[in-house]
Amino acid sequence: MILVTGATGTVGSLVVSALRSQGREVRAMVRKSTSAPASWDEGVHPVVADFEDAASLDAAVAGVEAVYLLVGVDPRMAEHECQVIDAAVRSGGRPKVVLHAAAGVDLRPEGVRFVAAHVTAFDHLQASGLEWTVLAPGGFFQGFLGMAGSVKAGSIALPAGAAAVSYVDAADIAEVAAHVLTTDGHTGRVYTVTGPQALTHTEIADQLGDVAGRAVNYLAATADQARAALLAAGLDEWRVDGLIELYGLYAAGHASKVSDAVPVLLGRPARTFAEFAAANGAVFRSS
């Protein structure tokens, strides 16, 4: 049995599917019993648990052979990751823990709160005595689905400067996760998971325009412009400031590295952004 936390999110739900495609039994952690998707079959066993409830985490971890540790972006995300690691230690079963972190976690960049939270959990995991692996993916292609309205209007605005970014398909992350969870030889490894190329946001806008059937321009927003837009969209200040920090990392060119994790681990090329855009063309085209 493999426990997947964050099992209903963008990546977590795909990890569940990837494990089931291998015939693996999955214990899927959810916050409420009503959160379980109707698409889950009898091989997926929902368990209701809360990152801040140690007893519920103990029940979730009990008897599993491995844990895919994925938490949502939250001011307490480091604490949440550490709580699951502690539950795994308390279980006595010594499950393998695969921590879903972020690209750059091994480089410990300063001033990026999302990455800093993963660094704290990474240190805690290393000190736990458990068998561990870290997956450190770049930004997801799927983040651009939320910009479909802007694409249809002919532009995307981000505070990412002119630097290239090695975004990755969430489905590739999930397949790598399933592979690492179910095979040997990954202990003590940090796998940076990226797409096959680094693209500037101008190049991304051009590829979105190809599937949208219209010109799409990239507007390099300032940090202040982006902050105002995100706050106006209803995001809380902590998350907004974290996103500005992350895009600052991108703008400085620190997210352009392309890794070979997908082809080496899965034996096939990583999906390209053009493939992602084409597969989701209906989302980006005006009706």
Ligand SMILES: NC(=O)c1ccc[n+]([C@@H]2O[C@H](COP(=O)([O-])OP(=O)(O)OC[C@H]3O[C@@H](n4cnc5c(N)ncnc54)[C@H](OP(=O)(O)O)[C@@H]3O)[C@@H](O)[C@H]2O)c1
Contents of the next structure:
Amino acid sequence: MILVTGATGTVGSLVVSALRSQGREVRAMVRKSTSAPASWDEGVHPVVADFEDAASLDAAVAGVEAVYLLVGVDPRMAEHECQVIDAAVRSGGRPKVVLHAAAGVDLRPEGVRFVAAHVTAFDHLQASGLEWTVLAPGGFFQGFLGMAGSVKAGSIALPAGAAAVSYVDAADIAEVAAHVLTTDGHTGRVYTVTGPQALTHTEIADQLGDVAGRAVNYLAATADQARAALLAAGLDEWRVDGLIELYGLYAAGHASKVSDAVPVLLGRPARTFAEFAAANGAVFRSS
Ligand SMILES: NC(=O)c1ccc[n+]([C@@H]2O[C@H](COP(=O)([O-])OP(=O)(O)OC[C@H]3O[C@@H](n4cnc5c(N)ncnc54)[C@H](OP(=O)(O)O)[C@@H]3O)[C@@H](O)[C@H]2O)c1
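What would the structure be for the form predicted in complex with the named molecule, given that what you showed me was the form predicted on its own?
Now the complete complex, all chains and molecules, led by this one.
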């Protein structure tokens, strides 16, 4: 039995599917029993637990052989990750823990709060005595689905400068996760997981334009412009500042490295952004 936390989210739901397609039994952590999707079959066993509730985490990790540890972006995300690690230690069953972090976690960049949280969890995991592996994905292709309205209006504005970024498909992250959870030889490894190429946001806008059937321009926003737009869209200040920090890292060229984790571990090329855009063309096209 493998525990997947964050099982209702973008990556976690795909990890559940990837493990099920291998015939693995999955314990899928949900916050509410009503959150379990109808698509989960009899091999997915929902467990109701909350990262803020240690007793619920004890029940979630009891008896599992491995944990895919993914938390959502939250001011307490480091504590959430550490709580699951502590529960895994308390269980006494020594499950192996695959920590879903973020690209750059091994480089410990200063002043990027989302990555800093994963660094804290990584240190805690290393000190735990458990067998561990870290997946450190780049930005998800799926983040662009939330920009569909802007694409339809003909532009995307981000504070990412002119640098190229090696975004990755969440489905590839999930397949790498399922592989690492179910095969040996990954203990003590940090796998940076990226797409097959680094693209500038102008190139991304062009590819979105191809599937949207209209010209789409990339506008390099300043941090202040982006902050104002994100706050106006309803995001809280902590999250907005975190995103600005992350895009600053991108703009400085620190997210352009392409890793070979997908081809080496899965024996096939990573999905391209063009494939992702084509598969989601209907989302980006005006009806
Ligand atoms: N987005 C990117 O481009 C990117 C790139 C690299 C790394 N990452 C990392 O990826 C992670 C986010 O992955 P994602 O986008 O797949 O997440 P997501 O879609 O936001 O899903 C978060 C999951 O965590 C669950 N959750 C949140 N708070 C919880 C709590 N207190 N107790 C129990 N469950 C809780 C959510 O459950 P509910 O359904 O109940 O809310 C959901 O299942 C973050 O750690 C982030 O740093 C993201």
